[in-house]
Structures are given as structure tokens and as C-alpha cells.
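Below you'll find only one chain, the form predicted on its own, shown as C-alpha cells.
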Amino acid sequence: MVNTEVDVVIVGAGIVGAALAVRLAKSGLRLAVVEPVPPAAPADTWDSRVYAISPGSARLLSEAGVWQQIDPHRLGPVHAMDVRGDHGARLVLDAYEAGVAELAWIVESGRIQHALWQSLQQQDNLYLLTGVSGVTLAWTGERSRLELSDGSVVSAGLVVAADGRPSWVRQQARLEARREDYHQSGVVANFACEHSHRQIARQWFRADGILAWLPLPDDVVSMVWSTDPVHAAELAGLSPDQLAARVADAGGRVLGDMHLVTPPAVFPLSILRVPSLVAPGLALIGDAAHGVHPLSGQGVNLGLRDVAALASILLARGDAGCGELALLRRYERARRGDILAMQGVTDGLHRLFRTRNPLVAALRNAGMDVLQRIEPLKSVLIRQALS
């Protein structure tokens, strides 16, 4: 049996968990990262799962030396966002008008994960424990004891749960989590377009759901169509040519003909509310701490802001132990407002555009038109998108 003693053990090395470890590379803390399935090297083909990385998140990754490792030819800058209501309403957010270079970057999940993984493998203050998972986890006094599937044991002052929405760590700590099913599915796929997307992200609030096209390099777009499960299954069952035609038609053929370049994938949509983000010796980050509707594309940015907050507090802890509850409460207070606000906005928009009440429909579309004409309010939206 191998016993490892560290200051912080991070369970889960997805984007958020790995980013926290990299952010703490020069902290002087002894770290361990537990990851059952290390990411594979990205292929030359397009990854069907992409993220809209805000400038704030890109800055965090750049300061950790990770952003520079991503192939710049695989980064899709967003210079504008064009949002359409279901009755002709329109809202356009433009980077040039806001005085910034871009509103976001569209990046394949595999590219970010690979860059982070390369950094982890070179990190001196880190034990990288791969191919194993947690079996038991208990807290005694100021330390935790994590037994892994290979029989080894990790003892830590702080356990960070970065193991996704189901979060085995959160369950071991018996922290409450409330999942609400939206009774919708997200359909994702990538398409090559006849016309240039001009680095514009497009989104339509339609009667059959929310359709988004996110710009990737080489005039490829990543599509996310949030819709009811029956419609999602229908879309996934179409032939490649039929699906491409359906998606092009749904967007008014603004990019001309489309050609499917990655097969569609379908995943269920839900919101996850976690009342407590911390306990003695434990902190939750990323999808273990919250879940939001994908219509805003802000889920991963929310998680990276968790990373920034927790790392900042650990780096400035002084003589306090990493797992002290008073210290971790500072992290919870720092993150609670942002999480609740993002969940409120995304959940509210989802419900607002799902209702078929004609009065509500008229009001929501009128609201978009008013917002389009009030520059200070648009500036507030852009500042939120940039964080």
C-alpha cells in the first residue's frame, strides 16, 4: 500500500480540476490529482464538444502557461453575437463597438484538456494519480483519508471535488444537490459552411428550442440545438445531408449550404443547485458545485471563475490550514452571487422563451428590441460575457 500525504488533493482532472492544479503550480503546496481516465491526445478531426471561453478565462489559462500551448489555428474568435427572438426581435453585441478584440473564443474541449494535461505532467509539486478512482473517503480532525481503487491512500488537508455533476466526492460528504430536469436535450454537431461566418456567433430562440451556431476556424460552425427529446431524437436520426439541410434551413440559410463534419451527439439538459459549496476540509468546484442551461455557453467559465477564487484564497491563506472552514467560507461567499446570478439568468431565459403565452412572447421580444437600442445595458451584457 502506497501512502501519499499532500496539502490538497483534487479529484477529477477535467478542465476545471486540472486548471486549479496548474494555477497552484508555484504555490508551495503539495498537490495530488486523481483522474480515472486521462484525456487522449486530440485528433486532427473536429471535436464535437466545444466551449465558449471568455477573455477572463483565457487570461487565467494564459497566466498559467496553458493557453499558449493550444494550436492558434484551432481557436475561433467571436467578434460579434447575433441573437434573434421568435417574432423578429434582434440583439447584436459587437466587440468593435465595445472596444475589445473579441467577445469570446470557441475552443474544442479536447484541445484545452490536452494542453492542461501536458502542464500537469511537467508540474513539480504534483502527484498525478491516473487510472484509479476513489473507494472510500473520510474526514478525521484536520485531515482526510482517500482510499483509491489500487489500494493506495492519499491523506490531505483539503479535498477539492472537481468530479462533475454526479460527484462521488460530494456524495461521500453528504452535501445536498438538487437536480431539476429541463425535459430537453442538447444536440451538438459541427458543420462546414458555404459562406463565411465572419466570426459571428448566432443564436435563435425558436418555437422548437434554442439553436446556436458558434464559429470555429475554416468557416466551420459548432451547432447546439436545445430542444425537446422527441425532436432531438428525430434530428439525430436524420442522414448527414438531411441534418445539414434542416440546420441550414433553421438558421434561414444565412451561411448558405452546410455540410456535416462530425456526427451528432445528444445529451440531457438540467440545472444543478448545490446549497453548500464547502465543508470542513472540502470545497466543490465546476460541475460538482453547479450546473446551468447551456444557452449562455457560460458553464466552463463559471467553473474557471471558481478556480480563480479558490486559488486566490489558498495563496493568501497565511498560517491557516487549507481545509479550515473559515477559510473555505471565504471561497463560498466569493462565488455564491456569481453562481446564483448565472443560474437565475439562464433558467429565466429558458422558461421565458419556452412559454407559448402570446402576451409573454410579445413582451420578451419587445424587451430584446429595447435592449438593442440602449447601449449602456448592452455594455453591461458585454462586460458579463468578458469575465
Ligand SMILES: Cc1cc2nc3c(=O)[nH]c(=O)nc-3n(C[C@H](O)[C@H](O)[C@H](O)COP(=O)(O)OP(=O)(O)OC[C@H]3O[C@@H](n4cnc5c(N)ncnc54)[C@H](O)[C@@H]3O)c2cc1C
Contents of the next structure:
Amino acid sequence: MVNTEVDVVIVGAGIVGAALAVRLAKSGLRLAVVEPVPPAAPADTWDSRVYAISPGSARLLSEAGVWQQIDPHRLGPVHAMDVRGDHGARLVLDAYEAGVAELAWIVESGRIQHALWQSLQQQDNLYLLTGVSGVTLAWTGERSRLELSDGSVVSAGLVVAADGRPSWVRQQARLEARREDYHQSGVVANFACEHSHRQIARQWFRADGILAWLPLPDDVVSMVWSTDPVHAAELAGLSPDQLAARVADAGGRVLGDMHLVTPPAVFPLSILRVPSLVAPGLALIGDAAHGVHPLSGQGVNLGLRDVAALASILLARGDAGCGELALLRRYERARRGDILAMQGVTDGLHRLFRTRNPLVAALRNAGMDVLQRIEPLKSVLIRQALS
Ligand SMILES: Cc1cc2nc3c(=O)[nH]c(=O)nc-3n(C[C@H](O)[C@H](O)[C@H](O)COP(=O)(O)OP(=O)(O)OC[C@H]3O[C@@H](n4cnc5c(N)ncnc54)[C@H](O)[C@@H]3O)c2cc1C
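In place of the form predicted on its own, output the structure of the form predicted in complex with the named molecule.
Every chain and every other molecule in the complex is listed next, the one we just looked at coming first.
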């Protein structure tokens, strides 16, 4: 049990909250991090939660000394993205053509979390409060008072909500959050493949949803199939061999036979819009601040860009207090455009490919073909993927 005063308390140490803590750790700011469930040490088996980490996010983790701690044999570089429409359209983004080494890295969530956690444990100006969660949180004047389930009390100039979509902190601050259910679920599972995936990420916009195969090392792919909940439940209920055959067939058997190596898990999908990302003494980051459809694999990347923006504003604050609203508004302004754009694109694509109208179906496939042929438009897409 501790009773302490800090400059910044970060509530939630998922990838985003932990990355902010590591980024701020050498700044001289006094920090506290609250996390009820610290990550387990990674196992040899493949994690069911896998992320496409953009080169920009990898750079941020690298500058914080974390990326280097992830076993390189568990990093899957993406050399190309091959996206297929439901009426024969095709869009290919290629790292070589774009003049970059890779478009993204496919990495297990647990590996990133563990590397971040190890770094957090080595910081000395940081209180790591684990196995506890918030009980009460109130702001008085320029400070907040956070009481934890073990009786600890943390007083801070700035509270950072990094506690995921339901965000207890956001609720205590009574900040509005609008969640719109997509009436879809994401089925995730990993498969070993007969043929090499050649470091190509593949995505199919299908009548029954969006299927993605992300290339992990050892010719394993991580699948995300966003589909209606009944279909998702049916897929999750298949035997391992039946599911592998169904997934291989859905992808036209381009990687030959598949073999299930991580059992399926199912996540409900929704979009979360949060109109205000800040209040006096409070900033929201990561999924506490926004939720997007996983079709672009950008949730963690958006969150890590929040981290970069908030850290640089806090580090350049001069005489201002960490919780001053004028300072925090700069963070909000810096992030608003990126978040709205990502929500607009993923929501728009989801709706565009959900409609059964044959005219819309023809138009969306024609649109992909146009993108494929116009190099400047492809460059815009690639620049977005790399950030
Ligand atoms: C099916 C699916 C596939 C996805 N694929 C991708 C992908 O390929 N690429 C990508 O970038 N994103 C992807 N995402 C999105 C990604 O999972 C999220 O954007 C990401 O996990 C958000 O990280 P976070 O740290 O903000 O929140 P979280 O990961 O939710 O972490 C929140 C942390 O806060 C802690 N916490 C919770 N409550 C409290 C409390 N009261 N007090 C203190 N701590 C608390 C939790 O224990 C947790 O550690 C996918 C999502 C889904 C559903």
C-alpha cells in the first residue's frame, strides 16, 4: 500500500499505457502506473491476439528500447499487402515498389506487452501498482486523488486514461463516449500453412465478411475474420480440421492446406467515438479514446501515435503543469484529425463492403481497380500504412 504524490498517473498498462510510461520514464517526471492484470511471460505457443505494427509504431518502441527486446524470430515482416474485392478486384501494395523494407510487422500482443513490462520494472522514478484497480477518482483544484482497491492513494497533476474501451477513468470523469455496435464479431486464430506465405498479408472483402491472413514467422498466419455473429459462432464451433479447411477454402487455398495451431477466439466489434479527449487534469489515450474496426489493423498504431503526441507535448511543456487544460488541448488538437480519418476510412470500408446492392458492389470493386492503377493514390495508402 502506498500513499504518494506524482506528476502523472497512468491508469492501465496495456500496450498503449505501458508505452507512454516507458516513453516518459527518463523525463524526470514522477510517474505511477496502475495495472490490475500484469502480462504473463510469453509461451512458445502462438498468441491468439496478434497485431500489425506499422513502421512508425516500431520506431517509437525502438526509440524507447523496447522493440529490441522482442525475440526477432517472433517478428513477421510484411513485404506486400494483397487485397481482393468480392467481384474480382485486386489491390496490391508492395514494400519494394514503395522503396521501404517492410510495410508492417506482425507481432504477438503478449510479446510486445512483456517487453514493455520488463522495461517498466527497470525504471526507478516510477511506482508500478499491480493487482489493484481504481475505487474512487476525483479532481480538486489542480490535482486528482485516486484511491485504489488495496487502500493506496495516488495524488497526481495529470491522470492518463489508458484503461481500454470501457475505461473506468473516462466514466469517473463523465466524459461522453458513443459506442456503435457493428453487429459483427472478429474470429481470430492462427494456422500453419502448407505453402510459404512469402511475407504477404492477404485480405478478402467477401460477401460473408472480411477475412485477413497476417504473416507470422515459420509460415504461420494469424487470421482475423470479421463476420456476422451467427457465422462467427459457427466458425468457432467447428472442429480444428473443419475450421482449417473452411479458412483455407475461403482464401482460395492460396497457401495450400492449413492446420490450426491456436484455437479460435471471438471478439464483438464496434466503433467508439469520444468527443473530448481531455479535461483539466485528464487525458485519454488508446482504446479509452477511440475504437476502430479491426479491418485496417490500426487500433494499437493509433494508440501509439497518441503516446508519441502526448509525450512530446508533456516533455516540451516548459513551466506549465502536466494537467493544464491549454496544454492538454494541444494534444487533443494534434490527435483529432488522425483519429477521425482512421474512423472514417474503416467505418466507410466496413459499410461499403457490407451492402448487398449489386450497383454498389460493382462500384467498390471498380474503385479498388482504379486505386491499383493510379500510383499516386497507392502512394497515399502506403504512406498511411507506414505512419
Ligand atoms: C479482433 C480484433 C483484432 C485486432 N487486430 C488489431 C491489429 O491487427 N492491429 C492493431 O493495431 N489493433 C488491432 N486491434 C485493436 C487492439 O486490440 C486495441 O486497439 C488495443 O488493444 C488497444 O490497446 P490499449 O492499451 O489502449 O487498451 P487495452 O489493450 O484494452 O488495455 C487496457 C489495459 O487497462 C487495464 N485496465 C482495465 N480496466 C482498468 C482499471 N479499471 N484500472 C486500471 N487498469 C485497467 C487492462 O488490464 C489492460 O491492461 C484488434 C482488435 C480486435 C477486437
